[in-house]
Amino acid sequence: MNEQDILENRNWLEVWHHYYDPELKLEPNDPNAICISSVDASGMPNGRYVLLKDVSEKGFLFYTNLKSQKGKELFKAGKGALTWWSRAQNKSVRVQGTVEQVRDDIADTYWASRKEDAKISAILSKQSDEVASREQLEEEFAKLKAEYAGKDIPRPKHWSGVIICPQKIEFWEATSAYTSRLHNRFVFELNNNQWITKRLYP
């Protein structure tokens, strides 16, 4: 896919796969790592890394504790942003959009696929709250692991999937003449339910 193909394309999902899919072979450790950005009540921005679990025409899906700082901030504002970066390809994708929670059946299906330890840590974690010590954390984990031994581990209602439904997506890529800094920036922007594409100055 060349530059003109990107600018003429009205399907941002195709461009996303053009950027992202090669990363699955190039990066052995978490090629799906993304930085999720939100803003608190005072306007202070916050960023943290999570793992992207799916991308569809609906948007970008990850799972989290809805009572965490990120969960509270994303749903209070009703919008959020994400950034994906590839060192191997010198490419990045930035997304801004609204946020939605997935249906319970979708969250249940993904929860069922998780390993036991991951389920237990999700249940015990009062994410973003203070914990007295590492020892307390490990003691609580061991207690829950013994409690759920041999049993189905239910998904907490406050643990679910979040979709960032894009309104603006920027695809950035470094050019071969890196020192010139004349890199490529292509933007897809939703306008009256139509995607408009344009090139930006680097």
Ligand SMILES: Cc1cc2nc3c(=O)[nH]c(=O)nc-3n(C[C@H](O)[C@H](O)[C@H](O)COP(=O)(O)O)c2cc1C
Second form
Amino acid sequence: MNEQDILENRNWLEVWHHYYDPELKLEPNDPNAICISSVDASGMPNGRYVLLKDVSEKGFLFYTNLKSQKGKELFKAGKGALTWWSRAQNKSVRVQGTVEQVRDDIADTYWASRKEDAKISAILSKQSDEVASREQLEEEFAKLKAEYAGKDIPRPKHWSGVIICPQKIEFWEATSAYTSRLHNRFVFELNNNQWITKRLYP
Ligand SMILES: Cc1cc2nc3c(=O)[nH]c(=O)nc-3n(C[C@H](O)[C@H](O)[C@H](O)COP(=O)(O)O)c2cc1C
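What would the structure be for the form predicted together with this ligand, given that what you showed me was the form predicted on its own?
Full complex below, order starting with the chain above.
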């Protein structure tokens, strides 16, 4: 897909795959790491990495504890942003959008695919609250592991998927003109339910 193809494309998902798919072969460690940005009630911005689990026409899906700081901030504002960077290809994607919780059946299917230890740690974690010590964490883990030995581990209602539904997506790519920094920036923006594209100054 060349520059003109991107600018004439009205389907951001195709451009996402054009950027992202090669990364799966090029980056052995968490190629799906994305930075999720939110703001608190005072307007203080906050960013943290999570693992992207799915991208569809609806948006970008990751899983988390809805009572965590990010969970509270994203749903309070109803808006959030994410940033993905490819070290291997020197590309970046940046998304702003609205926030939705994934359907329970989809969260259940993903939960079922998680390893038992990951389920236990999701159950015990009061994510983003203070914990007294490492020992306490490990004790709570061992206790729950014994409790659930040989049993089904249910998904907590507050552990689910969050979708960032894009309203604006920027695709950034370094060009061979690296020293001049004349890189490419292509923006997809929702305008009256239609995606429009434009090129930005770098
Ligand atoms: C590479 C990487 C992947 C992570 N993936 C997740 C994830 O998928 N979900 C999640 O809740 N936290 C994930 N974390 C931990 C978060 O970065 C963060 O520490 C935690 O979710 C609490 O964030 P909060 O207090 O802003 O809510 C990940 C951290 C790293 C470094």
